[in-house]
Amino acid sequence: MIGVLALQGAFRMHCEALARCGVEAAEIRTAEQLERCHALVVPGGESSTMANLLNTFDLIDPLRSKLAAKMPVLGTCAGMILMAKTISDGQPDQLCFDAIDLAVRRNGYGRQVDSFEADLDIAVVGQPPVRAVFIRAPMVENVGTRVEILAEFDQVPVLCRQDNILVSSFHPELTEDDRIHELFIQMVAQSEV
């Protein structure tokens, strides 16, 4: 089962995207629900608020355990921040799970008024280009050697993969183009083989 962390952000839109791909997703709010997941989507939102909610709902340690067990994760925007190794411009005690070897800067592309859309060529999903929506998006500042860069915007990585972790600076759930979710579903299927 693919779960979608349903504490904040556009989690329902991720569920809808997965449904269009033929996969039923479950909204995850408790450790018991998380335990039943084979994969997880961590949506966008506000990363420090999401970290506080993970703490409030006692999900930090269960999520760490699932990540240590190599559960596939798709992290978008704030989800990328939470999955990263290090965070710039975060709170001094900002939570990150070190699931992918990236250093990211919160709001690296600017504030809400600086939000934008761009067409991205992403070879692993084919043509046409993917329309990507960037909202207070994190900017990747450093990439570890095991990280595969799948897409860039202005020569900065915006879609990256390492093992079972797929992260994006943008919000793939905000368009009708489900190819990023399909890519994640393929990763989940390969991890279960």
Contents of the next structure:
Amino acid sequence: MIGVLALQGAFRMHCEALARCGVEAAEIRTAEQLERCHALVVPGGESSTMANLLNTFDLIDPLRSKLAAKMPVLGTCAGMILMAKTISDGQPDQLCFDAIDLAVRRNGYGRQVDSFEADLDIAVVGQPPVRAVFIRAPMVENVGTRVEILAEFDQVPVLCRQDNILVSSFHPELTEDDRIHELFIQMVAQSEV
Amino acid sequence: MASNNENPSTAVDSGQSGNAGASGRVEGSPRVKRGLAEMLKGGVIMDVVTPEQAKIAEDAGAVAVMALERVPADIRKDGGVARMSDPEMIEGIKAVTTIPVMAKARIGHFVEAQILQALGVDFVDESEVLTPADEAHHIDKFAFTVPFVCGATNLGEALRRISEGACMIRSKGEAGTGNVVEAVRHLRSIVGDIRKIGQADEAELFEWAKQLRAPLPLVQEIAETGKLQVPMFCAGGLATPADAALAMQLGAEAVFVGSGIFKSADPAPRAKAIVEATTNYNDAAILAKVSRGLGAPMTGIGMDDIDVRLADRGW
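Given the form predicted on its own, corresponding form predicted together with its partner chain:
Time for the whole complex; same chain goes first.
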């Protein structure tokens, strides 16, 4: 079962995108619900709010052990921040899970007035380009050697993968182009082989 | 909700083409502006008047803060003309928070909005809480890169604001009262009419548009999708975790809490409890747990005891 972390943010839009791909996703708010997941989407929203609520609802350790057990995760925007190894410009000691070897800068692309959409060529999903929406997006500043860069914008990585973890600084759930979700569903299927 | 962003109605799509550059880069498109509203869903936006309050709000899990000089309860008490906050005060709050910062402009005061955009605020609230600057016109919100939220008491008002480019609608409620009754009235009216329009036939939609004084294409779009074109949040009079959960169960997608937090006896735990209640609005066991021992909420006011109805402002 694919779960979508539903503490806050664009979780319903991820559920709708997965539904269009033929996958019925579950909204995840408790440790029991998380325990039943084989894969998880961590949506966009406010990363500091989500970190706070993960702590309040005792989800940090359960999520850590799921990640240690190689559960596939798609993290978009705030989800990328939570999966990263280190965060700059976040809150002091802001929570991240070190699930992918990335250093990210929170709101690295600027504030909302600097937010934008643009075309991205992404070889793994083919043509046409993906219309990517960046909302107060995190910027990848450092990439570990085990990380595969799947897409760049202005020479900066914006879609990255390491083993079972796929993260984007943009929001694939804000368009009806579901190829990033399909890519994740393939990763989930392969992880279960 | 994706269809909202993917197929904006003609009325919403027009007027804002943004600045296409390399790789088709566009800022301030309807999708980019509504995108931030999507990210705030399921969250709590808190009114703050100092950087210290902004930190308390952020630490409690607020998804955004509304920077203003006086909370609505004080604006109500002080009387006089209420205007956009001092830029210095807004910048002080921006400097200490990592979450989005919103600020209010007077209804129709597009220059205040221009100033707020220049300051880099993340969302402008064209708000009835401030004294209106124009008695006939709201701001042309398509002219801006920054997204706007506007208040509404009913669906017609919501659709007029969307036709002017609002990217988020909030119920007006009755700000600064600590009384949720008006917000409930507004939410029920908006959600109820959306439901009725969903069952109307083609011919009836013309009458709906006339009754609501709203553009027909927007009414037809609601008939087709069964939902408002932009995210709908609740504001105005919320004071407790239960109030927030009530708004969410009635169909709001996130909540604004104004005076309710920093006019209560113990703001930090109340702020945190309201955040937790908004996430788990359907779980009564959690609501019972987070509602315990929060100290006194703000003292509310009954609707018969107020002189000025802020919700009547706007056209």
